[in-house]
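First, one chain by itself: the form predicted on its own, in structure tokens.
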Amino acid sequence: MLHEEVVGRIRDILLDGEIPPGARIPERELCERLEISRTPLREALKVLAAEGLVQLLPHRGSRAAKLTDKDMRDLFEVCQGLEALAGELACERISDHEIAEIAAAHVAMVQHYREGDLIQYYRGNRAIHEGIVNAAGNPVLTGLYASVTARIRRARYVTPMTPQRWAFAVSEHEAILNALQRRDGAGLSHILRAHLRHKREEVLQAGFAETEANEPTLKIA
């Protein structure tokens, strides 16, 4: 297995939240799962330490990281940014067809709400979230939002709501789509800021990161 490979299946797995944050890196399970040896496993896990996704502990292994409240405060932040720049440029490259397929997405979604799917019901938010990137047009702007997605990505599209915060995170997407279909720029910007600030928010409050008490950890050369 390649290099490249090893790493995308152990981030896979942290970010499928298959090794809860915070949880020992089951070394001896992942190989033989992965049918590696120790020596690319711990390199793997160098890359993924450097990405934020594993802390290496001095003679003790490893584990998942567990965010800090200013971890999240941050990597949403910057998220924020990243989706309200892509909405803009959205807004100018969009083609129909894309707006089609949100708008179906969408719909989609609003279903599986009403249902009380919340597992679909974010499946069909991620698929709304990144279309939106995608239709940006702009490589690099795609790159850096799924660098920093994917370290929120558990908590984000995991954290439960309540019926009251359910209700007005479908209305805050009924805005988005409506400012999409109206190619409004500023509009979808503002709307998506809020929307994720809300959410960053939510995810704070329902304890996916922790205070800043701190274990050591290994530094990378």
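Whichever C-alpha set is largest while still superposing within 1.5 Å between the two forms counts as the rigid core. Numbering follows the first chain given and starts at 1. These numbers were taken from a predicted model, which means no experiment stands behind them. What changes on going to the form predicted in complex with the DNA:
- Here L57 counts as shifted, since its C-alpha moves by at least 2 Å between these two forms after the core is aligned.
- Annotation for R197: C-alpha shift under 2 angstroms between these two forms, rigid core superposed.
- Once both forms are fitted on their rigid core, the CA atom of I10 lies less than 2 Å apart between these two forms.
In place of the form predicted on its own, the structure of the form predicted in complex with the DNA is requested.
Next comes a single chain, given without company.
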């Protein structure tokens, strides 16, 4: 009861960027804030470490995981693969109702785009991608996708979005919805791969992983 709650809360804290990547996780403080003892907190940290959100250093505490460019590239690569798989499966299994929901989310997202509301746009964007993954009807896939996107999202909050890129992303989404409505698995898979590749380029070019405030110089033995 408490355990899952704690994992969720800390995950949110990390995803909100409240503890920046690479920063130490203050065990004592978090305990006070969540009003729990160290035992469930530490259990949660181990779980989050297994998820890749937290880095455990023996006898030196835990830090919010810091992603290198390579890590990001790897995550995007896998995310691509998972979405492509989800797209193919979704086309086989998706119901008309689910398509309608995704179409609605798409329309809403485009509206947010027109209004220039980036936050709401992102929310809509996520809803669409998650909708496709859910439509694949594979909880294992859903779980892995959640894990990978969580790690990516963790870095995204610094990413800027140029008007051109934004417009292009919207046009790609039109194509995604189209393929889904035609239930064209291969086509959707292909578009999703391209879409993700573009997003990856954005993020990497933005230099998301600025080499910030690091630990004091370590003695190298």
